[in-house]
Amino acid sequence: MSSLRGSAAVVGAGLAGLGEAPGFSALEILGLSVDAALEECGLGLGDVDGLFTASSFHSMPTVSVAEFLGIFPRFSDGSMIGGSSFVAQLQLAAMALDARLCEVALIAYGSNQRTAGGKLVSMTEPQPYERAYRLRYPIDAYALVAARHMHEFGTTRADLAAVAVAARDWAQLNPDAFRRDPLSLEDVLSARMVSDPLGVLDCCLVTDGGGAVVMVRAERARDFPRPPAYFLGGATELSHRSIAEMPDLTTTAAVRSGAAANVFCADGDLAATWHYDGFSGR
């Protein structure tokens, strides 16, 4: 796997739709996020021969969008595993190119979860030993493992909220950011409770938005206008579905994936490597 290292690069990225896109269906606004990504390199949807997606909207999401971008690409993946489903298709796009299944792939993804009412599949599959206790999905399977958190190490509510205040600040750097007010932990600590001990700006905002990313092999990616952005490492672990299924409530297959991603590193720097579970934590 270390043969990846370098392989690939990203040559255009594109965004649409970010905070609220009224009147746009999921699909529309991952359309707009391809547009921009291909504009940005110079590529048109033609090119594209390589598609990358996940959708919680559809149950066949290469052949959806596929269809919508009038498309016909000759490889594809669709795995769902959650919000890291992308991050780990950056990893495929890469095998996919290098042993030339395609010439230019394509990730993308596109939600209007806020203006279609908050509406999103997150729990399709029945869950035996959750269901009884109509579990509101995913909060409370957060709340269970923060709880987990605070009783095995001493957390607090301020360490969690911390991390609530800490995205808002990053936030105010950023001029696409759905919310850029002031954020204070007292905020955050007297916010309503929703899911103990996880109040409502605990939680992530529910938006609209997308984005694509176009990726090449590195043999051309300094064919295109702007710098590349070389594919330096990346793997994948699952560990579970259901929440009374995670062997260990505060640790997450996250910590196994990191570990293996870093061995692209070519100086060992865990820094270089970007972990993110996408049920149970970052």
The other form holds:
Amino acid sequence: MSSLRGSAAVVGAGLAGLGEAPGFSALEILGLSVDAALEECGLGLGDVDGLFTASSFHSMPTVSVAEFLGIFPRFSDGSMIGGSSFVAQLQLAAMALDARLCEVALIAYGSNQRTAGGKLVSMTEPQPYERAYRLRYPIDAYALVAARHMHEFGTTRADLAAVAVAARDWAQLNPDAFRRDPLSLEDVLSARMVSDPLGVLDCCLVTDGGGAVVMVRAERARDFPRPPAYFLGGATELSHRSIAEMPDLTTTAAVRSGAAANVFCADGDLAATWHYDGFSGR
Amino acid sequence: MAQGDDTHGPEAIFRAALAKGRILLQRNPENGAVVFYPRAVLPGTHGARAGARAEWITASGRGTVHSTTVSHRRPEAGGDRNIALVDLVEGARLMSSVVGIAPEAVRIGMAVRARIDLSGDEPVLLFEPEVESEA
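I would like to compare: after the form predicted alone, may I see the structure of the form predicted in complex with its partner chain?
Below is the whole assembly, all chains and molecules, this chain first.
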């Protein structure tokens, strides 16, 4: 079991600009979420000495964010591994805190991709052995995965649509959710086709928004206004960049990283699981 | 030197061969594993030891569709197009597009044969359905 289990905790979290934030830049949205996270735990920017962020837009995201926030982090990490970067950074922040490389770790992200263009930020560099086929990222790649899954397991479009419907059902319980109107299986199945077998309602919403969390070592986690959320474990695994290089289209690296995270829970302890499943075919 | 020659890396060598109608693949001579895309260093997935040198082989161009999608586009954006992953008989997988057939008619498991499109700025490896020979 990792020595990091229970070594650090999130003591503040903040959100800003969820859904649509017209007129705000990505850094401004990020800054507002950081402010909310710090306010929740009663700390200030001057207390932050560890910074973790990532970006598809800023080539030196930690440097840009540190400058924008007016902080001088003595430890920082800007590893970009895609949409899971900020979840992975929980582990990195716990490591940095445990090693006494920082005392207050801030993980933050902001995006204005809805109002800035309404498209998912695409790959920044063309893939040498894919560019000739002019893929639309990431949807065409996910479609290849979904088609293979249907072939191997008999999965149907309705099975995939059920994922989108379930996500919308949960969204209806969340006042911060961007789309809260009812969504039916028929709506998803009859929506405009984008990349077979995925229609437009199988696709990830493109939204603005920012999020930030503040982590400290466990020894001081009880000194803050809100109950701490302890870090129990985490793991990452890298697999491929191009879909043609995925070793098995229906087995993701999460199978191994999930096991490696090694978070032991007693029966009944697990109250919620959150999956990053912006596309029904994932 | 299969990793490249004195002035070109594997990618440049692959593209130069493609422009002449040949599909080059790399093979690990120690275990026969076939590699695509061409690398300067044999990838770890194939169990190569450090210092192992790939050799070039010419692909037959025959393969099977591993997965397929129709990427729907507006007519002004070129219209619907097929995007597929193809398993070559030599044992490597690559991305391509199956042409010469309606994009939605491409099926997983379909036998396909390579066709190199030389009409553009750079050669493009495409596939079309295998035609049964009249033997």
